[in-house]
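Only one chain comes next, encoded as structure tokens, the form predicted alone.
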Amino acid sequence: MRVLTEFNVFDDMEGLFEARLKDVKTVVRSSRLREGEVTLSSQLATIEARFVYKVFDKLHNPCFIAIERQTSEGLTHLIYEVVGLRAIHFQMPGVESSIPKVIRLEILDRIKDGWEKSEETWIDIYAVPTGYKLDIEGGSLVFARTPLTPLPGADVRLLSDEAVRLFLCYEKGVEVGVLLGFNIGLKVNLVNLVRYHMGVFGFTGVGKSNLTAFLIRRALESVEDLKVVVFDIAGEYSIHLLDLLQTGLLYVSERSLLDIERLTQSQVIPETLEDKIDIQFLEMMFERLVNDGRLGFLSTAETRELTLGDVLETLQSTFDMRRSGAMAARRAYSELIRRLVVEKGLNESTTLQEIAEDDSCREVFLDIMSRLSSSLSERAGLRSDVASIIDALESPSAESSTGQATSPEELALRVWSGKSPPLTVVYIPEPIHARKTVSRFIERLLLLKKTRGLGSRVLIVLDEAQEYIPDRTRVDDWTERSNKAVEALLRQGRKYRAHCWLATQRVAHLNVNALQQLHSYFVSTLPRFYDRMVIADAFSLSYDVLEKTTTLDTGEWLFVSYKATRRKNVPVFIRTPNNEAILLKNLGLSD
């Protein structure tokens, strides 16, 4: 650990920052949402600092402060985050509408001339606790969780950039943005960002898909054996990840979209890219996907595939009815149970395609069925059934070439088995079809991981998440089933190396039980008060911090994580890289 002096830990701004704690109070806010009334309480500290323009200007940017706290064991520092400030002049209460205008103007002139010159001016700084304390032990910084509250009158110090870096960043982490107010790149544990699920929340136009695409890039670069599957309703990710799709797969849910011209017209090119990526260029890139066999059709039609259970039922029927070949059928039945169900962990719902995809299972199955076939007379009805079963297993499964249909279950199998490329984008513009596809994909993926082994690490990205996990569900539009599937993924997936990222603008209309499974989240501008209240309630976050998101610019985010940052649940404001710049560079279109 790096040795720091007190001068390195705190920033007194060359002696300009002088501050003391005035008071600490509990702020309570209530709001009535769709599921009932939500009441939030948070601690808010008020710090008085000497008014200096340089200090006042700096405090408009995100800052962390350390409040001295004497304890029975010695001196420690409680870390708070600045959420607001106000310049105060002692004569300000005298400016009331009830006094004559001449006097009011005279008071205002004295106030104007007094800033930084008068001892009767100061800054009220409002800050919320991070839940951490800082101790300096042998020149090293030690951060620890604490329930302590500060005492009025305590000295207050600004944390230096270096102390903030040690507080928040993983030394060997992956940089995902720059901390606003500091000259520091925020390095996070990207494996944990994937492993423990994540959400991206913001109003239309703040750059949710831009950020999500950037993080997908970082995840693919940093997480070994990762398969990313993006379910895209809006038609954005085939553009945001166009360069990566050249080695990936793009599926569409409508056969008409296999036509290059119609596919191109259906995708959304951001306004900021229209001068760089035109329709002709996009058609050329999609044509390349077709030529390389990387554009496929994903069918949502229900299919009835042959399963191991069908085979076992056929054999059991033969020996139960004492037909020709009954003894051979009983022997084959027992051997299938022993070698595939008991030893290999298959079950009756395992499809023949899944067996064909696993070389060892395929070899065992063909060995048993071939010996059964050779032991049967040519007149036995079971012989033709066995021949059909072997033929179904040996028929090559449909690959993802243009025009051939793939089901959600088949896609789940390919992703689980590691036979899909690192990135798969599934464009499903119709919400009901999207819910149906996502439900079936997740259900089959979890079943495979539970019964056949963990397989590849899979990250499922759900854009427009309100379509899949709304707070109010119905059976007929598949919201009930998609809700159950996504919630199962969020609750159980981590144990089976299956993970989920969500992006949405309608936070207040989401299944709160699902939201609470997210361990990391990015929040940008959310104009609706109730959206901010839902996030504050779901993630135990101070509303005063969330209120600051209303001033964020495009590409700026509030980021909070229980697992990916070095300290648990400490809100930070960051500016993330522009995915479009990376895309243009990789496509050779940057200036």
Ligand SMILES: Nc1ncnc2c1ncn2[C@@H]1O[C@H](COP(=O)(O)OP(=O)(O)O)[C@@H](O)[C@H]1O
The other form holds:
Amino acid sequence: MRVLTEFNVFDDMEGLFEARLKDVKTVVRSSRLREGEVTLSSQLATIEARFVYKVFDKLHNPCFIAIERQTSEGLTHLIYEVVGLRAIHFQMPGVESSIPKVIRLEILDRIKDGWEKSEETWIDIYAVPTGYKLDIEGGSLVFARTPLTPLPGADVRLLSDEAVRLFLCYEKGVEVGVLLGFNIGLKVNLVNLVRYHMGVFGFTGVGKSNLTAFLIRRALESVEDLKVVVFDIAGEYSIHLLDLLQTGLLYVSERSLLDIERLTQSQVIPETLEDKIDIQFLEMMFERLVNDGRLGFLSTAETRELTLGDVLETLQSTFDMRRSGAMAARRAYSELIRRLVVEKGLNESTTLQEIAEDDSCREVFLDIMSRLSSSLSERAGLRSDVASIIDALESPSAESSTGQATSPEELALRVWSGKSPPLTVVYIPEPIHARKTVSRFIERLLLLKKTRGLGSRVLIVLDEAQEYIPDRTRVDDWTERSNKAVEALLRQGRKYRAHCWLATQRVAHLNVNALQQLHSYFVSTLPRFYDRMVIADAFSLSYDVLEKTTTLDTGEWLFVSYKATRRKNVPVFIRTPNNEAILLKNLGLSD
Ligand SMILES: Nc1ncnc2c1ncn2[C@@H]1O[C@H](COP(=O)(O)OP(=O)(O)O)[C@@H](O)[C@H]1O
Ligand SMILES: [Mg+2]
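The form predicted together with the named molecule is what I want next, because the block you gave corresponds to the form predicted alone; please supply it.
Now the complete complex, all chains and molecules, led by this one.
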């Protein structure tokens, strides 16, 4: 390992970077949000640096600086992130409107010629604390959280690329993008990005769905035994993840969409892919899904399935009425209670389908029922009931065969029990329908996990999240129910290995309680001040950092995480790979 010294921890830009701390103040911003007046306060340091073009230009990219801090225990460095700058010339205040034009022009000429040449020019750098300090101990860098504030007059140094890498990157993480301004890949702890929920925020067209699809790929590659279920209102993910769907499952919520031509027309091919992926190609790929039994119909129509409760009731009525076989029925009843309800955690609403899908429950159930059947006389009325129950269990309905409806509860069961493939995409164009499906899916998934064991690790992806968790809810459009379900998932999910990623363009009208459960988030351009305030408030993020998102380009993100990055809540700016390029490569369509 290379020994680190002051010389490579800091980058003095060949002697050009000279800077001192001028002052630190607390900036307070207030705004009226839905929940009332919100006040954000954050620390802002002003640093004066010598004006040199090279330095000025470099500081336009994301930069980290170290402010020296003498303490009672020696010297340390407080790490700050640059959020803004201003070039200043000593004579600038002279250019006032009260000054005659000739003189104003003369001053402006002097200012113009003064940059870099005159001692009367400098750069004011604005920076916010990362909450970390840096010590150089025995040739290695030690970063630790600190509440210390810096003192005016302190020397300020620029962190070298190497130091930034050591500050921000996990050695063994999964790369999700490249740090803007540095040629460094940002590696994160992807398991934690999944485990602690994540959000993607930005105006329409900034690349949220693209990023989400890319991260789903990374998650499937690096998180063991993960099941991803994407709920797609816009009809995008069957294309973003077309390659992965060849080993996954695509569900549609309308029977008419089982028609390949209709399905193809309902999906959105991004303009940028149009010349590579056309309607014919898509039809061919979807055809293949159908042939492989990978296209299914997910219905929210209530189906009345046989449950364990129905079986218990049948047995109970047999011995209550003292019909033939009453004693055998009573024995089977108490055995079912003991071995399935007490020992395995099933309950009366557990469906026979669910019992069929769990090998050990199925075995126990069949054992009890066959013994019951063989002890019943030919004439016992119970006999034919038991026979048909055994029948239903021995030949469970064919899974996901096209045309046959699956309910959200059945999907939850399949995903929980690990019987679904790694990726499932559910296309539900109609919002009320989507809320219904998502609510019922989440409710059942959590119930299964609470009563029957953890089961698979499941990541639920909700694009257009404003449809599910708006801040104003109603019963009739199902927003009330979907809000509760998603909030429950966000609050309790981690414990039960159920996780959520959501993407949305309208932060301002989102349920803030839900937002606050996200431990990682990507933010791109949010044109409205109000939206930026909501994010800053929900995540206690410096508004000055968020302000910088207004200059981000497509595929560029502010990324903050409390759990998935090497340092807690240190905002970084990254460029993420384009999912479309990966898709084309995997489909063998790239040039
Ligand atoms: N990382 C990226 N690199 C290059 N282009 C991108 C990237 N992300 C998105 N785009 C482009 O931006 C457009 C909008 O992306 P999309 O994911 O649909 O945005 P959103 O979901 O935010 O509305 C797409 O056509 C895509 O080609
Ligand atoms: Mg989108």
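As the structure is a computational prediction, the values presented were derived from the model and not from experiment. The term rigid core refers to the most C-alpha atoms you can superpose between the two forms while keeping them within 1.5 Å. Positions refer to the first chain, counted from 1.
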Large Cα move at Val386 between these two forms, threshold 2 Å, rigid core: yes
